[in-house]
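A single chain comes next, written as structure tokens; it is the form predicted alone.
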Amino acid sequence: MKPIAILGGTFDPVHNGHLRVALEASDALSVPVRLLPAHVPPHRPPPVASPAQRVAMLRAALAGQDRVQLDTRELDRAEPSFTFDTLHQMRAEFGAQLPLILLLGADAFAGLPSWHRWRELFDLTHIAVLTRPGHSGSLPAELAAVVAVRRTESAGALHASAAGKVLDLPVTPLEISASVIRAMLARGRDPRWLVPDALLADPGLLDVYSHTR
């Protein structure tokens, strides 16, 4: 089985920024990427759309290709969607040897010390930090110390072991905000070219955001 990369989020709604970075990560790392919608995100307000509505949007957006896939395991748990718990479950399912790669934006990565059992994440997964080309952000001292001995510049290194490496992965920066899209839809504006065409082809998929003013 190939290594697996995972990208979490609320996907409320899924938009072209999510899909573009997932596709670029899949290409750069030569792995399939799984999108994991959170049920109860620990670090942000609850989603506007229900789990079923977000799954319907994701299924429509991902249809017709197989490099970016949907994984609903976090929606199947009632408790908060802690990444540690998700990775622990994936290890139980896939075994200790399969490389797992957690995809994180640079800002989210810099905030890692606020996450549940964050130091133990490196025992469960590699981390690919999604960055702008040429961008070099600063990290809190406690995170920088942990990361210093784990950094690699080789995507291949993430295939050679199951977990523990950190790779900066430049991706195309698409500054698309789900909250802006929700506000546009609430005002009756057209989000064309911000969200996948499949969401516009079935207007019912986005109706939930028309009543959030």
The other form holds:
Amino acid sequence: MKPIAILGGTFDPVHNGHLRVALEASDALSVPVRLLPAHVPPHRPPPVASPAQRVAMLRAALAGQDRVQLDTRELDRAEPSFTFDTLHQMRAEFGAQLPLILLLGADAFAGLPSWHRWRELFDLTHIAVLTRPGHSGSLPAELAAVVAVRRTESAGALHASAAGKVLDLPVTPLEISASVIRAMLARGRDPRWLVPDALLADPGLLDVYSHTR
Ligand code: ATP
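Provide the structure of the form predicted in complex with adenosine-5'-triphosphate, given the form predicted alone shown above.
What follows is the entire complex, opening with the chain shown before.
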């Protein structure tokens, strides 16, 4: 079995920023990428769309290819979807040897020390940090100290062990965000070309956002 990369988020709704970044990570790391929609994100307000609605949008967006896949395991659980718990569950399923690669935006990575059992995440997964030109990449001291001994420059190193490395992964900067798309839809604006065409082809999929702000 191939190593697996995962990109977690609310996907409320999924948009072309998520999809393009996932595809570029899949190419750069030579792995399939799984999108993991979160049930109850620990640090955020609840999503506007229900789990079933977000899954329907993800399925529509991902149809016809298999390099970026959907993994609904967090939605299948009742408790908050701490990344630590999800990775533990994946380890139990895939075994100790399979490389797992958590994809994190540079901003999210800098905030890692606020995550549940963050130091133990490195025992469970590699981390690929999605960087953008112009972003400083500066890290809090406690994280910088942990990362200093874990950095690698090569994607191949993420295939050679199961967990523990940190790789910077440059991706095309696309300033698309789900919150801006929700605001557009609430004002009756057309989000075409910011979201995959499949979301527009099915008139029901984005309806949930037309009365929200
Ligand atoms: P919101 O605007 O509601 O905060 P979002 O667009 O950031 O939502 P999420 O579902 O929270 O979407 O994002 C899931 C993951 O995808 C996060 O790691 C986030 O950093 C990343 N991501 C989202 N949009 C982009 C983008 N345009 N480019 C790169 N990464 C992105």
